[in-house]
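Next up is one chain by itself, shown in structure tokens, the form predicted alone.
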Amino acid sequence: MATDLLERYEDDLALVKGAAGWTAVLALLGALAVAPLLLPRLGLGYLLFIAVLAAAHVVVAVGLNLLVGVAGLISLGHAGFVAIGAYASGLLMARVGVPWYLAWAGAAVASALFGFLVGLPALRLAGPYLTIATLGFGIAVYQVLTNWTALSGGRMGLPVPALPVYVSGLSAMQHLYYLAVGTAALLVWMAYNLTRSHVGRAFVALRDSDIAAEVLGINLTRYKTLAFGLSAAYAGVAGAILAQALRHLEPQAFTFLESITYLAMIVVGGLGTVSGAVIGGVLLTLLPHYLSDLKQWLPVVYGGVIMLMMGLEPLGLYGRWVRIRLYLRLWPL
């Protein structure tokens, strides 16, 4: 996709352009820091708890992107991994007693793990039958959740502990905000990176054509499992987040629509770029908030929105933002 006018060599490296672009990114990192002094102020803290869901979303929905938009393998099984990212650092701070950190770090361990795997079937399995595989898998993990009580506590559910407060005068909710927004940023500047590195080049060959990057030299097994590996991760670190946003999880939460509206997020927001998949997380977070006397209509709307974005617009609210941008900047032209 062209995404700008590019001059200078040095145009394409760098990762912030411009006067405009830097006050941008200074005016939003701002008002993130900000928020949560402000908001509880303002009657609006709920709207904390909120801005972490819309932080974890982010991170699973640029995982996510990674492997379907970048690298060219479909899953729609991405709750397992996020279902196996929050248990797992939910088992590890309430029954091992380990520090959130190491917990959440387990989490992306856990998960990864299980995406190489996932990962093996996507060397001779391609187009429905990865889907296939991958639909599989979720559905699997949802079984194990909820048979195996021992583990995840069934349908009861797994109280998670709450994280301690280390700075003064910062509730429990404010800290997590800032915990969960640092690393959803640290994770998308990551994301941007990786895409711009030889790894993101090679699962853009990938995507394009695997004989034609086999030939070029790219290892096709190594590649393949790595998109899976990296992009659970991502959702490893998302369902940590989560966990310690909810503090009670149960199978419920990490079921087949939720790997739907992960796909939804980055089909709306733009498939193949970052900022496309952070612009569908934050809005597909928003957008249940807004229509919850439409609730059980969601998987509806859902499935309208990605019909309709692929008719009229295939690159998403990023790419059409690209367009009206590129527009102004060349008009009269």
Given for the second form:
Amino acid sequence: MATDLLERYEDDLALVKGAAGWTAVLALLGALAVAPLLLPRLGLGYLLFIAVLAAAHVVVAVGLNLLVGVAGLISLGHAGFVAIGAYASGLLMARVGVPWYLAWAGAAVASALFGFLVGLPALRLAGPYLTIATLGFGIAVYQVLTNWTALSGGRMGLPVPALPVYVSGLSAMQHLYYLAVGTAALLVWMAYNLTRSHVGRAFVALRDSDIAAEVLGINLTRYKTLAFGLSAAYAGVAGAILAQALRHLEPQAFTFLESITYLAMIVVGGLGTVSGAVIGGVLLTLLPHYLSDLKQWLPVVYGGVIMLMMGLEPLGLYGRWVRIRLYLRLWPL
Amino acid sequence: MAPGAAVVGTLAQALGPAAQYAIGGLATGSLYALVALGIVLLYRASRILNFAHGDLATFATFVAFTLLGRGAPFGVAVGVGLAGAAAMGAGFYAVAIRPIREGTLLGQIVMTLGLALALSGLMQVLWGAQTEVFPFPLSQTRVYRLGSLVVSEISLGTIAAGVVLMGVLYALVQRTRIGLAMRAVAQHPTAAQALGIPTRRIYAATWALASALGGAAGILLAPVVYLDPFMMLDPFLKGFAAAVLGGMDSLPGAVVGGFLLGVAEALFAGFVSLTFKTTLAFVIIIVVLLVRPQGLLGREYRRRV
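Since we've got the form predicted alone here, give me the form predicted in complex with the partner chain too.
Every component of the complex follows; first up is the chain already shown.
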């Protein structure tokens, strides 16, 4: 571990540190790029769909972690933001006929607008009050989607048009995979940089004590609404990805249970870290597919895992990994 | 006819249905009040918001339902159900909340969410997701007439049971030694402990009492809606709304909030829109918190760094 000595300030600022770090990042990106070409030949083509779901979940989890883990504002209604993103992109593509990239951007903007709206009362609502307000938001979105049939198709659902295939030779699912995973990678990279910027530090100050943060000159109005808006924009993009993956939107896909599952992702992965959210998002997407025999026990497993994690390892799997790494580095001690 | 007279005439016509809706609202309101009381009891004692409150209540109802199916008398079944919920609440405090009590608000909320998820999953496995009819000694179809108003037997029973339970809780908290200890712990845990009050046991007792109250609400609700693992989700949210409306640290506030919310919701459902009545509860929460954050009967809302 000789590379721990940093020689220049830029070394300390770098997101990826050292040759080992670069090897790991490049290997991961390479594997992600090759996977869709390789998997169908191995007869594992269905994994592509799961990978698209995982990409969507990673995007929600990273956004939710910015809000909950970094800024300390608990949201139990995140499925509402995901739903708004999904329906916004679906409606933009189906009714207005805009191309997919505009629809995804529109989904982010629509969700972010609602995020700002929910963030405004957050100025007056601390702790549990805010939690209930977000819970109410999620349920209100579900109710509106179920009952406003003219807009959402109600329980009958809303079909989402397919993406055009730009590269011949790629199947529709491979195409979607590249778009979804690419978007997810971009948003994860943005989140990494955001948490290290002045915005991220302001969020952390909010989390630790919002009154103290205000005394230090942090504009609570701006940063609380910004946290909600950003997190909702992430959820909106995730909704747009989900809309493409499912191709058919129903309010049933965006219930309170989904909101808790998103929370479970960041708790299991690690509160307050981007890597933790990525790990949690991928893990809790894969888990149901490998535990399909235990389908009915799944909520029990999730609930139990959340409680165990909170009790034994509040920093989540990523926290455990950091500890293992530290142990190895200091090994003979 | 003058427009004024027309308005008076419409008002008089509307008052009849309004009173009718209000009576139904009082019945649901007493259930909301019971749920809100459980939430406020815990929140006052330990600043914990228990998101598993509704699931503990459903659990009590399912236990009572199973016992009734095996031929147990109604009183015994209900008693065992409530005791089961109480034991679960106290056990959850001892196993999950107490060890991380120094944990953050986020940690505690996530803990109760975990329990809620696990418990609702467990109930789905044990009792299935299909809806059941809960046998209840009072009938929904037998009605009494008070002038032009019609009241079903079950509405009257629910209101009566709610009022009796609130009276029992009042007596317990205001007139007994354990109630005194609860109030002391709620006010200042460290001072209470220094004076020899077994704080942890009082917390456990508070959890048990709150869960049993929720269970009572569940059993009273089961005959009106059908029994299934997610039965309490909606009433539980309304209980939260009622608690916020009345003030999170005030027991009388929870009762007032519950009845107010029940009546407001019934009137809204009757005159405006049935489908959006759940949304009303959250509009009320937001408005109350913007205008009067401490709730109707709560004390001053203040925080320190």
